[in-house]
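Given as structure tokens, the chain that follows is alone and in the form predicted alone.
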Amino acid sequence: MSQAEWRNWSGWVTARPEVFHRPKTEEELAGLIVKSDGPVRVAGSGHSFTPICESDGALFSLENMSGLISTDREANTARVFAGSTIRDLGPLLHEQGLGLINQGDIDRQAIAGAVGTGTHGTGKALKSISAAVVGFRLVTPSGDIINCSADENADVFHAGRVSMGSLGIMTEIELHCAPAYALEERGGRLPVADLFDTLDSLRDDNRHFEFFWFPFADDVLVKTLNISDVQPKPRKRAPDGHDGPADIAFRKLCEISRFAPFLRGRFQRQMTEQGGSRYAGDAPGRSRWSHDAFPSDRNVRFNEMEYAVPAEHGPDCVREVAEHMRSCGVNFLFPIEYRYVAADDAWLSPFFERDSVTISIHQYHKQAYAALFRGVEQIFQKYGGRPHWGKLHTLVADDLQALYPRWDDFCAVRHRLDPDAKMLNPFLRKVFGVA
């Protein structure tokens, strides 16, 4: 079927594809693959601010293949559908004891998505949502299906696990997860002084640690997950999109700055004092099974830049970044992020051999970003940091290639899959440098 026009979920990428699928079997997923013309993309959820989806040709959507196929609680293990969210999954695999080992603050990501770009949570000693990844199905180019693991199409495994989409299309796959597990949450402010006084400790105390820093403000404001066994409470959450008081306090707070950016000092340091205020006194922290305590509900659009660079830059490159965005004069509202992530193995994963500190900045959907995210994009680069493969970044190939080791091994196996570069969409094709 046709489709005039699909955005993702910030609005600055859009593509009118000739022809929308989709699929509900993985049979029918492999014969309308044969027979269209490239490029063929999917588009997940849309929260890729890349142009990782844009296609003129073949858009697929997975929507129709989501669910829980199997697990295995001797092992630890869940097979599911490519097409399931992150949000969906949480449930499901609550249900048969298990709970993913990590996951981010947002989670509306399709589970093939989220694994295909290196998506990631926080934690000294947790890796990426790939890393989690012990197989998976893929329907290649021609129409093939296959299975990859460690002993089977091993290589395709290696670079399967973060490849944008550009070996096939994913249909199932099988994670490594958790006996389910809750969490408690806690934090506040901090000065921005203190903060790095205890940020060695504040990474080695706890399971889970980031903070979120406004550049004008003095403090930053620290967020801490723990195991914990007070019995979970339940959580309501609003239906995906839908508003609560933080977000339209906040989204009013960023029409505002557009029109009088005089003003986001002010706004910076009123939101850290809120944001802190919820964990006053010494009263416990929440405790919410992993699947309820992970998420935020962010509902007020921006498009993303994040880097990953070496752990030990982390504190240097986010100071840095954080004058650089206080002087640079351009207007901007949402605070830096702060995260660590564990070394893993996948050959595009950016946390590839390296501990690594995932720096995240934003910018309200309403206002360009590019000014903004050049600057510290500059900074990044000076860190030898590598991109999020699903937010913004101007790296081709060249430059990507010094990044990562496994670079021409992961394009010899693209290469060997998709020869005529069928799944390659103009912004990959410049990533990957095939003309």
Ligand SMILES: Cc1cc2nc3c(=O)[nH]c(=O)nc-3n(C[C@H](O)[C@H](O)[C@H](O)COP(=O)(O)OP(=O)(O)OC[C@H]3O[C@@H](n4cnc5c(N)ncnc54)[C@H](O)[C@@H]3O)c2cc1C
Contents of the next structure:
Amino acid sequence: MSQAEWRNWSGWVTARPEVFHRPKTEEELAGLIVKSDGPVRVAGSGHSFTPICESDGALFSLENMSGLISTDREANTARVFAGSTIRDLGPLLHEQGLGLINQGDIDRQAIAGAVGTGTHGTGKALKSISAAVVGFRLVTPSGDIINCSADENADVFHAGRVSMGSLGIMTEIELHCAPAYALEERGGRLPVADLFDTLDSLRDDNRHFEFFWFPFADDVLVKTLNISDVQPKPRKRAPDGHDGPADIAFRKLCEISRFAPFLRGRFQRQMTEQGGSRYAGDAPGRSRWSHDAFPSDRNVRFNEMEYAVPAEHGPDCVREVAEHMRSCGVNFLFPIEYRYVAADDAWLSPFFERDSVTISIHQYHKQAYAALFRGVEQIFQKYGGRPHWGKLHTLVADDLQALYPRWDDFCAVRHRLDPDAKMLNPFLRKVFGVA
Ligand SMILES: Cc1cc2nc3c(=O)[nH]c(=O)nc-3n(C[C@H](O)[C@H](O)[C@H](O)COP(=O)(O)OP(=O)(O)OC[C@H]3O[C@@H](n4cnc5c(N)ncnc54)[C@H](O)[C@@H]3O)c2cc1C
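Please could you give me the other form, the form predicted in complex with this ligand, since above is the form predicted alone?
Below is the whole assembly, all chains and molecules, this chain first.
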């Protein structure tokens, strides 16, 4: 028995589970899940902003079920334990001549946590991490251990890739990978008007393109990553949570501006100016192996909302979001982030059958986010946006059913595997409309 407190990364979600299980094998996990009273939740590395992992019953961690199981170089696939962090997988896959096809901003997530919420990077032709899943093993709430793929338990496969741990606990995941590759990073500033004039070519001409926009600045910060032939230099990673000079400086600005809101515009322009010279796209950047190139260190904590909107609405939506943030009177310092994700076929993927743009907004973790996020969420909803499952939103079952064509199919699979809703906590009960 334990009453130790569990916290998510931003610190806004806390839980005191009755029991905290860290099984070492699938059989042990199956035995424990059968015996556990609800709510039974499983946490990855706690980087979701919503209370999806929160439990006052049983909380599982798969931190003892981590590592690479096997690879198939011909098929470019890797089977990994579900508790592996993306950061740990990088070098392990690289030694086998493989790399993940795409990654997000950070690599601290457990792979099952990233898969479970539709975590994504950016790239017009590239899908989410969940879409790279070719199969997984699942321990169901009744303790059965099943293989799921397009050919075996296909309905659980289609429902389960993006399912927020609501169908059971994944123990192994097979991922489609790419032969090991290096990426060259380039970046710089662009005036807002120039950005929108060249947005389509920036999207089409780069494997990965995204921009960050401090709404009070006249320029945006552009970042691109493209396949590189240049021999990459290994990256020295700071230990988890270690502050670099940029973190220290940014945190200082956050602390000052939360008490002196009138400085936020000046600070936002200043941070944009520090983002380098005008982006030309032809100045050589640094090359790194993919697993070293994707992640940034994010040590200044924040809360975040992100929606995926149909790709064609991205530019109008982000302009409206920026205008709202400038005029709404709420104090904030963080930029808007704008990325591309290709359509996939996981039933609850925010990118289900829809090429998308994701737009995210952030608030420093010591500042209230509700007023800022509420206003922006209305804009996202106007454009038919679907929320990131790991980031803050206020939607409930009726709203979500209208956004997801396979919602009812998902709910039928969930009900079949977990008729007593043992895997649902109060937050997920609202999401799935279960009393
Ligand atoms: C600083 C920061 C940067 C981020 N950057 C990005 C980004 O670039 N792109 C993006 O899309 N998102 C991003 N996110 C969001 C993050 O990727 C997701 O919230 C992700 O789910 C977190 O992974 P985790 O391992 O922490 O999972 P958790 O938050 O711990 O859990 C997420 C979900 O996965 C489920 N789960 C965990 N393990 C299992 C398992 N073994 N079997 C079944 N279900 C399981 C949990 O029950 C939960 O529902 C970021 C978050 C932070 C804090």
